[in-house]
Every structure is written in C-alpha cells, then in structure tokens.
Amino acid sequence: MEQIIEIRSLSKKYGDFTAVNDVSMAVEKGTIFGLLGPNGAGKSTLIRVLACQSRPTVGHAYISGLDVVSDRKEVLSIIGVVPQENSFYDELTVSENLNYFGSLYGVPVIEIKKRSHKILDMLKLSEKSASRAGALSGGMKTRLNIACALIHKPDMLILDEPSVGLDPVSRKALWDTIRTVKEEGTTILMTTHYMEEADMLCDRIVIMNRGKIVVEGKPYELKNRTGESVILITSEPGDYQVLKTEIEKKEPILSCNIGEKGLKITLRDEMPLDEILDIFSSHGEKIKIVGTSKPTLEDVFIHAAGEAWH
C-alpha cells in the first residue's frame, strides 16, 4: 500500500534531553495508526513534529512526500490536527466555527457550505448547527473539534488523546466517528492511553518509551506473540508485593503486576504452572483462584514499557 507518512532516523532534542531518539517508521494511506507509550515517551513531541509545530533536530519526516520542514506550508494544507483542548470558539455556533476555520484554509464560501453539511451529517451534529459551541456536551465538543479539522478535506488527521475526559457512552460514539472518517478515505494518526481504544480502532500500533520505538505491529500480532501466556492468581492472605518480588526473579517471567484480584503474570510457556504455585505455597499463601488467558494489548504495553526501562 501507498505510504502517507515516512519518518527517517528522526531525533528531537531540548538541550541535553532527547525527547525522540532516532525514530524511523511509516504509515500506510487509509489506515488508523496508533501511537502509544507512557507519559514522557516522546509521543507528543513526534506529533508536534508531524504537525509542523516543532522542527526535528536530526532526520526527516514526510507527509505525502512533502518535508514537514522545507514544505511546511504545503504540509499544513493537507493535514488536520485535533488537539486535546478545544480549538473552536465557544461563543460561535457550530456552523460559524466551520465557516471560520474553512476561511482560514482558504476554502471558498460555497465549498464551505457544501462540506459543512456533509461533515455535520457524518459526525451527527446537523441538529446542533445553530447551537453555541460552548453549550455542547463533552462528546459533541470533541466531534466539533474533529469537524473543524476536516473542513479543508485533509489527507491525514492527527488525533491527540481524543477520548480524554469522555464518559464510556461518548467514547464509543467517538469510535464510530473515527471509523466513519477512515471510511471516507482519511488516514488517521492517533495517540491514546486507552488500550481498548487502540485495540478496537487501530490497524497498526507503535509503542514508544524513552524516545524510542520498542514495539510495532498489528494489534492481533502483538497480542498473539508466540510463547506467552497470562496467569491470574488470587490467594490468601495475599501478600502480593513479596510474591511479585520473588516471581520476577524467575527467568521465564516477562512481567508480574499486582491487580485488583491478585497477581497478573505474563510468562513464556516453558515455565510449568506448578513452579509458580510452589512460590505461593512456600510463602504460606492459600490459592483461591487460578485463571489463564491470552495477553491483552495492555499486557503487551506494560511488558514493552517496562522492558525499555531495564
């Protein structure tokens, strides 16, 4: 497939601090690409570079073959950026906001009218076209943010943590919106801290930590990495911190985390379950529940991020 984003050996430094460290990656046209990582991983810095808001220290980034530095004006005309904070004006109506942002991009008035009608219909905001933007619900404000970024028909949409602050119902509605935008042919690059969101929406995912890419692949590929399984063990009295420390010493253990219901252990299949249960027994723990499952994207994330810190 055709690539819309190409990043080559890109680094971004702030003084002695390296926020993005020698990153190379590509995004295929017409896909939803997820950029994940813990706070401080370098996601936001990379987004700022792609949005032409920050220059790379070393390396290059291209969008539709255009350099984000030397072709900045052209790049800005083919991307839409949806920041976490609202970019529209509360005192203007929904339609007035679209008219304003369309004019900023030099879209002819008659074309703004046509596009506004289509976008508002697509994002289920038609009935609110005459409503003041500041009076909209949280979910509708997020959709209006997206509408303002789509008014000039960008090739690519950048979404920075689009679901932050939304309730579960609004979040699911937003997912439908994002899928619809993709179906219209727009490539989407998004950051998110919600693993379920990334799993449900993204065609491909990159996990960053300390400025580097540590994991890349399709969600199902990352979850189905061979030779791994997840065990959840609940015990009494449940001195999980001591157990965690002991279990993490074992070579096949990939990660061990304390959850609400007990210890969640990700391991290579060659370690017999009996060995883990013996550790519980030797510490006077009485096993109540043992459950097994395939790794979730959250398990992959925790393992990838944790491994990068060692």
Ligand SMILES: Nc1ncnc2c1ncn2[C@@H]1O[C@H](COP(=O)(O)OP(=O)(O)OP(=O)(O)O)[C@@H](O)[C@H]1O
Second form
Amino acid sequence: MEQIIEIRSLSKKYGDFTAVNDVSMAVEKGTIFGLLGPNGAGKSTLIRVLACQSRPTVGHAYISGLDVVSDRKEVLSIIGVVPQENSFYDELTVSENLNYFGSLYGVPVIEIKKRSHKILDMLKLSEKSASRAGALSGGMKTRLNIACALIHKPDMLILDEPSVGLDPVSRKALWDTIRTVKEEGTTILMTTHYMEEADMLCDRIVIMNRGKIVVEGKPYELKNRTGESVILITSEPGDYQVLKTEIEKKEPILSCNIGEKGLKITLRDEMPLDEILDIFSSHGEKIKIVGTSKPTLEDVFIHAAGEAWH
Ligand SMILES: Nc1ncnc2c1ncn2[C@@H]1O[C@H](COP(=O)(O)OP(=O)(O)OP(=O)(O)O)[C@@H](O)[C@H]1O
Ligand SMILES: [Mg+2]
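Condition change, the form predicted alone to the form predicted together with the ligand:
All chains and molecules follow, beginning with the one already shown.
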C-alpha cells in the first residue's frame, strides 16, 4: 500500500518542554487513521505540524512526499483541515460558504459549482444549500465544517476531535460522513477521545502518551493481543475501591478499574485467578458473578496510558 503521511523522528518542543518526542509513523493512503491518547499526549501538536500550522523542532513530516515545512504551499493545497471551532460564516448560506472557501483555495468558479453540488449531496446538505449556516442544527454545522475543508478535493482530511459535543445520533451520522469521505478516496487522520468511535471507524490507530507512540495497530489486533484476559467480578458488599488498591499491587495485573457492575481486571493469562479471589475473600467480599470478556479498545487505551505514567 502507498503511504500518504510519513513522519520521521519528529519532535516538537515548547521551550524546554517536549510535547512530541521522536515520533516516527506512516499512514496508508485511503485509510482512516486514529490518533488517540490522554489529555496532553501531544496529538493536537502533531496534527498542527502536519497541517502546516506549526513547525517541527526536529525531524520531518511528508504528505504525499511533500515536506510540511519546505513544501508548505503545496501541502496546504492537498490537505483539508477541519478545525474544532466552526470555520464557516454564520451569516452566509451553506453554498455561499462553499463558494467562499473554494475561492480561498483558488478553485475555479465552475469547479466550485460542480464540487459543491457533489459535496452537499455526499454530506446530505443539499436541501440546506440556501439556508443560513448559523441556522443549521449542530450535526449539520459539523458536516458543513467538513464540507468547507473538502471543497478543493484534498487527498487528506485532518480532523481534531470532530465529534466533541455531538449527541449520540449526530455522532453516528458523523461516522457515516467520514466513511463517505473515505469512499471518495480521501485519507482521514483524526483524533478522538471516544474509544468506540476509534474502534468503529479507524483502520489503524496509534496511542500516544507524553509525546511518544506507545501502541500502534489495527483496533482488532490490539484488542486480541495474545496473553491478556479481562475478567469482571461482582461481589458483595462491593467495596471496590479497597479491592482495586490491593489488586493493583499484584505484579501481573495490567489494569484494574471499577466498572458499573464490579471490578474489571485485565491480567496476563498465566496469572492464577485464585490469587485474586483470595483478595476478595480476605476482605469479606462474597463473589456474586465472575465473567470474562475480550479486551475493548478502552482497556487497551487505559493500559497504554497507564503504563507510561508509572
Ligand atoms: N503553544 C503551546 N505552548 C506551550 N505548550 C504547549 C503548547 N501547545 C501545547 N502545549 C503543551 O504540549 C502538550 C501536548 O499538548 P496537545 O495539545 O498536543 O495535547 P493533546 O494530546 O492534543 O491533548 P488533548 O487530548 O487534551 O487535546 C501539553 O502538555 C500542552 O500543555
Ligand atoms: Mg488536542
């Protein structure tokens, strides 16, 4: 597969602080790539470098072989950046906004017309083309924000937390939008804090922590990493905080979290379960339910994010 993004030993420092630390990665053309990680991991910093909004301190990043620093102008013509704040003008109509962004990118008027028609159809905004942008619903505004970044038919679309503030229905609609954009052949790079979203949408993800990539792979590969299981234990009286503190001290425990129905423990397969059950009984806890499950992407995330904090 052809690579569209290539990042080589890239670091970004703010004074003495290293926000992105020696990151190397590649994104395949035509895929949806997710950048995950806890707050402050360096996701937006990395995205800003790729979007030519900030320069790397060390290293290089290439988009379609073009250097984001020395070929900035060409890079800007082949990427579309969807900012977190809506970039369109509330007072203009939907199609006036597209005209505006099209001319900003230097797209010929006749092309803008054709392209607007296609994008509005693709993003299910055709009926709203004459409506004032400010009067659209939240979900439609998100789609218009994306539409404005697509008017020059970029090879790659960059979105930083596109689904923040959307209700579950609008969020699912956004996933459809992103998939449609992918079907048109556009590569997508996005950040998200919603693990379900990354799992449903992304072909490949990286998890960053403290400026470094700590996990990389396809969501299903990461969830199926061999040698780990997740068990869920419900007990009575269910003083889970105390149990969690105790269980976390055990060496082979990868993570232990209080869930809705009990303790969710991720452990290495070779760890004997009775050691954990003993902790429950030593605290006078009566076991009600023991269940096992496959790790979710959230488990992978918590594990990866936690690891680097120790
Ligand atoms: N302009 C800046 N000047 C100084 N420090 C910065 C600047 N921008 C970001 N940082 C720092 O760099 C680190 C990474 O920030 P960044 O915004 O990239 O994180 P993030 O992964 O996007 O986090 P979030 O999930 O909260 O959006 C943080 O510690 C942040 O405080
Ligand atoms: Mg961010």
